[in-house]
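Have a look below at one chain only, the form predicted on its own, in structure tokens format.
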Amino acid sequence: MKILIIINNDYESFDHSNLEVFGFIEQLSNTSDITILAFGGPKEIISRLPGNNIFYNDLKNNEHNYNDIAETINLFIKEENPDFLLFQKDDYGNFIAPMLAFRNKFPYIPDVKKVVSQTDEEIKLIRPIHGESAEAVYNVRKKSTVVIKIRKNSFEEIDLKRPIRSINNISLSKSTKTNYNIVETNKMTPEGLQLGEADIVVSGGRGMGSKENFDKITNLAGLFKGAVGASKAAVESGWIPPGNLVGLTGKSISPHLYLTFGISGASQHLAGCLNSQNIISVNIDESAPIFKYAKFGVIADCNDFLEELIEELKKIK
């Protein structure tokens, strides 16, 4: 069997949730064929990673065109012919994967969280559904390269602690198929802890009225060493920047405490956070969708009870 992997990282630092993607080899089979083609990230931990081949572009001196990267990884595609092309649910991802199995004619199931069963024909694959209020069977016929996105915090990360191994260093190819053109790329790096690394966070929604209040948000999350999330009505309304959102179109969270303040609980946002091991609510409205998935709910004014509760653990300090 023959997968080719996609590893991605944003910035110098490496993202571990790349290595869930190994774990959900290892549900496949204990043999396979593995090219991996990282784009971005340390080179010393990327070498480390186990496969038979490993490619790699530190996309520091070219624009990050998607189309330049996604064409880079076509050509790999019709080089190798893999069973399965693998990606981890990022922002490269979310765009690159469902643009190539759409340009290849590939069968595309992303989010996934879990293999039930694989045949020489066929594979079946859990993905939530809904909002993650159902679960679907998805049973894919092998008749092509598949194309699959993992889904963050559904399998285990894999020990990186694997001699180092040597590295082919690749260049972009310039993709020739598009009407449009990126004139600057503008990268924001990240500051302070991170949603995906964090044991408590605490997010905003609409119920926050404004940006100085959400700026209490910050503030909590300080005072409990934990990162800063929000709703999309939060993001879209200027008061927190897009990488914070928590939701299906933001991050998928699991973190031991998830505090939210003046958020109803959409779907949507319900979908990134469901995995969080404890939920505590606050919100005006007692029939706020989010309380019947909170451990704890407060039916509170947010922004009063989040001024109480910051004098209070201000004392604690």
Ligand SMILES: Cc1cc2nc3c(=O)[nH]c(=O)nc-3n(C[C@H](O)[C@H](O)[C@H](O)COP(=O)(O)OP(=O)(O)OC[C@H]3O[C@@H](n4cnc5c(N)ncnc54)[C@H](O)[C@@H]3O)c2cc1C
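Residue numbers count along the first chain shown, from 1. Because the structure is a prediction, the values reported are computed rather than measured. Note that the rigid core is defined as the largest set of C-alphas that superpose within 1.5 Å between two forms. Compared with the form predicted in complex with the named molecule:
A displacement of less than 2 angstroms separates the C-alpha positions of Ser166 between the two forms, with the rigid core held in common.
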Second form
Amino acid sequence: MKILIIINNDYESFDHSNLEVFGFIEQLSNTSDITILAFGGPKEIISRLPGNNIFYNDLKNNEHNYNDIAETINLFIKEENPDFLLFQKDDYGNFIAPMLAFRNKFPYIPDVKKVVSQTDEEIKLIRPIHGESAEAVYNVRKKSTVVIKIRKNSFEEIDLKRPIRSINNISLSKSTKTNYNIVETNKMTPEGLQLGEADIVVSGGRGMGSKENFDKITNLAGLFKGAVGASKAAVESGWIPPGNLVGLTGKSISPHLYLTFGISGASQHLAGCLNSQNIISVNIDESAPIFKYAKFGVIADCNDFLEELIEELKKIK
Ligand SMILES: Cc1cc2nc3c(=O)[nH]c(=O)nc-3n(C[C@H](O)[C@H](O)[C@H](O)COP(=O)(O)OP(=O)(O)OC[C@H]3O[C@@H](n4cnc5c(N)ncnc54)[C@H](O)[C@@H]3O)c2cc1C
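Output the form predicted in complex with the named molecule next; the form predicted on its own has already been displayed.
So here's everything in the complex, that chain up top.
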């Protein structure tokens, strides 16, 4: 089985959830012919990944042009003719995977969280749909390249015990196929600890009522050494930057503990947080949908509750 994996990393950091893509491959076969195409990230770690060939572009000089990256990947698709083109669910994957599937008329399955079974001819995969309220089972016939985006925290990370190997440096191809060009990309970095890295995430929604009140979310997250999240309503109110948005259009998170204050639990918000191991929610309305998914629910005014919680935590710190 031929597999082409696309790995993206920002700056010099390595997103360890990339290792889950290899966990997915191990479930498919132990004898796959793997080509890795890596954009950005520390070369030393990337050279330890289990690929037959590793190609690398450092994305220095701010070359974050999606069209050029897609064009570069396209050249590899033509060369390799892979059975699977694999992406991690990250900002690049979200943008480039559907673009490549569309341009090449390949089937595309985003958010894959489980391999049910596979034979030489077909593979059965599961992905959540309708904001996590249902699961779709896909039967994919291995006839042409299938583009798959892996959901975070769904497959086991492989270890990185392999020795350092040489990798092939490549330059980006310039795309001529589009009638627009991205001249600059300004990355929105979330305030405080990054959402994907935090073990505890504290999120606030419209129920917080004001920017001043929302600052209590930041205080609490600080006390827990956690990250700050938000619903779209809070982001649109200007209480917190878009980089902190959790949900369908924001980040998918899977912390050990997810605390929500004044968030109703709309399906688009749930789409980004239902992989959390434990959800605790505070809402004044006992019929708020978020309570269906929360391990513990507190029916209270979120501002009063937050103030008391912060005071109590300060006493024990
Ligand atoms: C295409 C699309 C994509 C979207 N993507 C996202 C996304 O990625 N992330 C996202 O979050 N949303 C997203 N949305 C928006 C989503 O549908 C909801 O509108 C949004 O999540 C609502 O935010 P909220 O829960 O803060 O506000 P609301 O739904 O208005 O809920 C506020 C909650 O606060 C409670 N409350 C009010 N006052 C208090 C109080 N004093 N104390 C305690 N509780 C109180 C209320 O009972 C209510 O449950 C998207 C929508 C669309 C159409």
